[in-house]
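Here we start with a single chain on its own, the form predicted on its own, put down as structure tokens.
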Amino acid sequence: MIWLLSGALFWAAAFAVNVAVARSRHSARRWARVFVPALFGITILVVWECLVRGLGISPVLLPAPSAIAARFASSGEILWQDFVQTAVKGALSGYVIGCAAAFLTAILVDRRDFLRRGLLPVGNFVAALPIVGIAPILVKWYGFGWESKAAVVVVMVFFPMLINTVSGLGETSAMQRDLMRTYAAGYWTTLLKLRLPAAMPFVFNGLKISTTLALIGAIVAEYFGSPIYGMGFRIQSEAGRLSMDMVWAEIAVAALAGSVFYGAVALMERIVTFWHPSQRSQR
């Protein structure tokens, strides 16, 4: 009762800290707005921590955050060489390549407009496929190494980039265009000079979607045939063996992980494109 008692107060006052942040006239600032989240994230560890231990909740359903954290540092070169493997090797590799690839096909599609009606049609019917379908067949294709799980992704990110690209580079107006033509410019310098700039808020966003789609696509591959590590494979093994802190200690570095791949995409759009709206409204 008492652990129960504890998450309920340590709850009530997390929650009346935030409110008092919120409504402060430091709201506004950088640190209040790192503050109020982290606060909410620690708050729901806390009280996941005492509901387990006051409901006596069995670790294969649901082990507790303490527990998990042990086992986080007590497994740290298995999760590295799972990382390694998974996210550097597999989903990374597939995010480069795909969105690379997608970046200058768009370009391609955007100058030649058969491109564009025969391939994007295409484009969404590809991803609306399940994964679960593709990844056994890249695998078959290219074995049981990180080179089909790189596969995997590139089927992943390549259409939702291509997608966001083609239309950020259909964003200017045909005054902007006619302008640029004024001067004498071409198609190279009216893209370099003004379509791409433009895009670059759609390129980012298709970049930032990728991040999660290449991280997921790469893991769930791995259920389907890895070598003997991998966080896919490291996950379906302990649940096999119903040791579930090491697979929880896999989804916190697979979050940490995909949080970390996603500000760092952020943190770039805001340099490139320091000039949007939206940018300068965060500032």
Contents of the next structure:
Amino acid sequence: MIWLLSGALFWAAAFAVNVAVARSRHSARRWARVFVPALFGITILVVWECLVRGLGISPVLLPAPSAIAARFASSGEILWQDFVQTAVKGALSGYVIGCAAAFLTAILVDRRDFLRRGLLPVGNFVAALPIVGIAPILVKWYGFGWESKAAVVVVMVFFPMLINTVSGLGETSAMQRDLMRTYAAGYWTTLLKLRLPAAMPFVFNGLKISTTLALIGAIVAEYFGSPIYGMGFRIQSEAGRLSMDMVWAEIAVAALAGSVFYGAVALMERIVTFWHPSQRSQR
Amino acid sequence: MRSVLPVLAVIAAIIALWYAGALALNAKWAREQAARSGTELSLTALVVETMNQERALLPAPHQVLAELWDSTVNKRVTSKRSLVFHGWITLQATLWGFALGVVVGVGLAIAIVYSKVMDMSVMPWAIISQTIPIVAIAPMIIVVMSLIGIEERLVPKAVISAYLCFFPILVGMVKGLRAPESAQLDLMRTYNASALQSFFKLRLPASLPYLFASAKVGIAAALVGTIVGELPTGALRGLGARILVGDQFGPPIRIWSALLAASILAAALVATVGLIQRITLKRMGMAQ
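Form predicted in complex with the partner chain, following the form predicted on its own:
Expanding to the full complex; the earlier chain stays at the top.
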């Protein structure tokens, strides 16, 4: 009972603080933009902990955050090994190969208007398909190692990246292209100095969508066969053994990897497309 | 209409590539078979052989189409070998998940638009939630659900698909509910409209184009979520289960026909939302 009460109290207090900060004149400041969501996240963790302890929920159903943190700290070596296998070898290498291939294909496609008009609708359609279902086939082709995971990721990120880059390359106005012509700029100069920079917001949109897809692809592919390590393998086998604290620790790693991955791309976007209105208004 | 010809050309190119791939990947096995029986394969015989293998590494498109035809039209709808049966299971979970995702997404969007605290605290977490690979949670959701006593496979699948599809809807709705200009909001004030009235008569109608645009993304995401929910969990029914079973027991061509069926389902779902969008916006006088 005392746990439930203190959980409710903490929630009420944190909520009051957040309302006060959001209504104050500081709400547009950067510290407030970080503080409010951070407090919200902490509140959820505290309420979760209090609920688990107060209601006596079995750790098989839902382990407390403290138990997950303890497991996280004690099995760092296993988690790190899984992280390297799945996130670095599987997802990251597939992500780099797939995005680079899509980017180069987009530049080739862009030279022919006929191809562009044909590929955009088809690519849009393929990007909406449940491509992850291809995972068992690729695992069969490339074996159980990280190569098959990377292959799944390549296929998954290719089309979203392709359509974003192709539509980005069409972003320049006729006026801007005419200006480049009056400068006597050739195809490559126009591409490098005008059209690629103008396409960057779209390219980064594709890159950001692909970060999540990459991790999903790498983890799903592990369900179809993997060596005895890797995040997908660990989650599935530990969930079967009902050791939920390990599953949650692995989910925490996946969430952390996903957020850092996304954050790194978003940071790069901020550096590269500093001129874009959506970036300027954040200051 | 201008793009019909290019689209057809691209599709033809993809099919041609597929055939070429089938030839290249299946040739090894065909040659080995021929060597075992001591015959030499001519080029035409090789092509014929690679296009019709029963357990091909990469089945040719016509084989997949034949399998799809066989497992939809030639089987009774209630049979477990019918893709219509499995497609129906998947469709149900997808629609429930989509409905749940729309309710959560629209609900959160309304809260975010009307409350600054919600905007500041929930929005960043909604973004972070999408960077968490949902598949990591899928096996756990299913184990926990069965421990609670929900044996029904529908619920965990719908939860997973809702998790994937609520986000595009949330983002679209926040944009849509904020779409009315301040002059329009001021006009509602001069009419002495209550908050509820200005919500139902101004903000909600103004948000519909945004809602439909994101619903198209959302329903495709919901289908992906359902199939992902069926893949790692040992489900017995549904298109994802069909892929899984084809992987472990059946001939690989079953995976391909299930994949094709899933693609057709995705196209049908997106087209349906598009149709509803067209009709609704036209009747509201918002058609472009």
